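Next comes just one chain, in structure tokens: the form predicted on its own.
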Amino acid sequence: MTQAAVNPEKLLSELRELWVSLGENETDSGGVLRACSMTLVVAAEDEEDARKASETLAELMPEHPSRAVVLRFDAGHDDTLEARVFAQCWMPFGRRQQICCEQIEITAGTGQMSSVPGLVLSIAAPDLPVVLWYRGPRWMSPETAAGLFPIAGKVVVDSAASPHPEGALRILDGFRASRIRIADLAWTRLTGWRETVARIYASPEERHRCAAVETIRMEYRGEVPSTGAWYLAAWMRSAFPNAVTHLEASPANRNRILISGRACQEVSIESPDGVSAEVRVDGRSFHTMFSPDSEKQLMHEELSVLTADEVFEAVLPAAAAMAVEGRS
């Protein structure tokens, strides 16, 4: 649809004329059954990211179905706003009918930007929760997020690939002030290290032990800590009170852990590729393996719970004063 064809009205009706399109296609086979659990809006970069994008939601929807509201850039064309619509559609195992969900893109430019906020929030899937996933900086301009961010009950972002962690961290840490409900994928791609941490220290003998831990020295790959580092950084803190947090560049371009103190057993988990890592306990040491860094499994996480994540929480505004500080 051109500019002047984009309303919500329009939209809806077309949405309709696809479900009884495709009923009347499957009228042969096992039907149609049309899912949703909530309204995802990903806001993409450009074309190619808005594929990508595409590509993750197919994935993602047999597990998490939903109406899927694609907002595209244009960059070349100010006054652009467009959109069409389509499903993605899916047969399980066994099964002659297909299950399908329901896929908006609307492409917008610069000057458009401030007209998509109340088109997506006319568009949404009544009484069902809305997720915003931020793929980069382009739709974070004030007037577009402000608009977008009351609609949703969560915010996904992803805050790794940032050229700034310490500003990066300082805007989040804003939004959770501001009562916004962020998640962020670079706290999420953490979990494998949390629950091997927490596993060591899960009997009651263990946890009175960590009162006992002096020292922790992590070691990060890169040239300066990541989002990543700061979250873990601040969690370790939060865990092991009474110990003294190092933070500093890995030699051997791996992350690691080391967890000392005199009244209490020596940890060392290592990874060098952050998919699986070796954990050394008081010299025994054993393999595990983390949870694949995919955008698939990482936003899986993130749809799973809707509700706030307590922890990430309490650790956020911890990491942003200590990547303020420069120091751990």
The other form holds:
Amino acid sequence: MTQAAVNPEKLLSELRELWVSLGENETDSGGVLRACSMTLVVAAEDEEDARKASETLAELMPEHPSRAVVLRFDAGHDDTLEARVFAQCWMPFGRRQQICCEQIEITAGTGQMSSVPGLVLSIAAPDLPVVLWYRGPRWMSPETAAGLFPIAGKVVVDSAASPHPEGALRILDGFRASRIRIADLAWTRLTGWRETVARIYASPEERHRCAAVETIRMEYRGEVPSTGAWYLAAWMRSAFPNAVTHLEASPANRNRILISGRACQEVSIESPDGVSAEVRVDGRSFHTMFSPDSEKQLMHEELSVLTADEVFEAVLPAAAAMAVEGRS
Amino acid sequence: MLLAMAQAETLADASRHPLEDPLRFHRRVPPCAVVIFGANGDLTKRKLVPALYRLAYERRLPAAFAIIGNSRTEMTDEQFREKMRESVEKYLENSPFDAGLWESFARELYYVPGDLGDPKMYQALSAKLSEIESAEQIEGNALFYLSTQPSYYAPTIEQIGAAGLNRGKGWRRLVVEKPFGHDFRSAAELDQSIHKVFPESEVYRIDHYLGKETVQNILAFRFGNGIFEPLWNRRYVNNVQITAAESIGVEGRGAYYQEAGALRDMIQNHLLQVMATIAMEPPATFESNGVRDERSKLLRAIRIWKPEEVGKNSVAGQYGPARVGGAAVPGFRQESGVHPKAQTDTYAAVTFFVENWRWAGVPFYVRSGKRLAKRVTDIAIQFNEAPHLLFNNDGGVRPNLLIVRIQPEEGISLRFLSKRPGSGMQLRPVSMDFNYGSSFGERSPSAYETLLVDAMVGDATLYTRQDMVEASWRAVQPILNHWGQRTFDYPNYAAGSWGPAEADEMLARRGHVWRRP
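One more: the block was the form predicted on its own; return the form predicted in complex with the partner chain.
Everything in the complex follows now, all chains and molecules, and the chain you saw is the first one.
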């Protein structure tokens, strides 16, 4: 199929026909309910990644009904530009009415990448936010940012697997500085950790004692601190401004935070599995749950935050600076 | 790797403390103990402890937290924990049970056996609170939850006061379940008992309807959007119908229900609160007393019927036996525990008027009943007809209708007229639906999760206040008085129907008809 074959008007017309046919098929069972709260554009790396993305989308749709656009890069065929429409439907438990969301799949070769932003813009659901979820590492290339990022009100990436955390943080901070509303799933993964720390220091007395914290020791898995470790270190430093922060590889290959000071309580938070944590505060211990570290759960959190995320936007430059500082 | 402290750009520049992240963190519940009187009862087992466990699952509870249960049954802490575990596993809704979390949660469960009238029990409770205070650092905060029979409310509160449990290093709050009295006078007496021990600011009267997501959504719908409020008045609204219908009967609660009836059990509290939410003026701020002041003002503006007006503006009903769906269904008087000549209203319908500028002349028809045609709770706002009919709408006059559905399928529908496809100009009504469940598929917290967090946080927005309770009793008291003096010829509606014919006549007198939800 050539570029001319992917006509946005035709795609929208196919979507309309799809809804008509869904409605015709379901007249006896209460009909189909159409739901849409945003356009969610998912940029997948390849066919396999697009398949995985579609599975996550199916899980996300009940909570964030969207017009989903899945972009698949086809490195093998330079001139490829294809598109198809279909519906994701589900029957909520105990209800008679099917709920459906529409999905458009676009396959683009390298030579057609420049056509994609315009195509996506013309098929986005009117008057609703556009969120771009960039899977894989392509978001780090300047061409990508120049093309697809401006069409979205929010861009979600995942820097966790980046082999160069310092470079990734620098690029992300560059996006922030150029007013792209960027979100990083490496930051999203920290919500459970951050909330646990915040709860320990929630009362006015404990909040006051933050100033008395002298040492923060953060142990991370792996050989070098990930972007997540830098984010957490930057956030901890802002919360405990007088503490010296040690960021070090864990000999036991575990993620752990130790907070101490002469005039404050000793705190240890350790998560062996990323799903729950054992917390010790001055010898007392309790168990707390983190949200599951699944793509669906992480994206659910990010799609729930469509306004400016001031905390992240403040942490990002601090983390980028600390990563440079730490490397040197 | 040692990280130096010098940092040009610090987060401390932000106006909010870095440990606060309202976009992603839940509201903070302060360290506290929840003391449940009636801990062996159904409400505790089915609702309260499962809701608290779920809050722990969601990381909503503080590290320093404890639950102390009390009832007459002799039990150790361990036995109480085991009992609560069984309840949580059985009644936890839409959530997985996590054994590891339970272990941590259960460590904070304690039990103090004893009679509510026995001062020694309160001394033991006080000792337990002190012990937990030093072990758990709950900062002296305690929430006393009355999950007992209403007749125990006043004596329990008195004993709490006598034992000095209403005072401590931190806050001390009281949660009271409805019913708040069985008439205006008893409600006032209960308030007197409460206020001898707790100030009104520390009293949380639970009406779980107000904790429902969709009832809260009424506030979002009305005051978060600009397009509806201009229509929300007597110039555009013709009448409002509030329906809370149940298809089931009294389900083993015959003895209790016989004394209560639909007017007391539903309309005086739940439905008048819903009516207040749908009709109140916009509060200046979404702050506890701001919202409650407006609800209270609305309730106080309800016209009080004179004795001679009650008959035309209220209808009592009681269901009789019938066959529903091929099965024989007993009448109310045939239910277990019910007197064979009971005069209980299993159905009540009332016409209310709100005497203010916004609503003058607009009837609010409120009805509730058991064994009606279907289970549904909704609010229908019927708008005035178009002033001049240009088109031949073959279905007759169909005014616009805005329906706020509370259960079973929460959502909002707008009915309007649309041209039928084809030549000619024939109109037919269509419905535009917003379905809460499909637009937000995520799990909604139960009403008790919402309300328990609110009480612990100190947010009374969704709780009823003394003046609201009194105002709603004042609105229904003349009806109760009138009905109390009559002998009704019950049953007057068949199970599975939409209630007695008199209810239709009540609306017909003003040229209206009940919707069939």
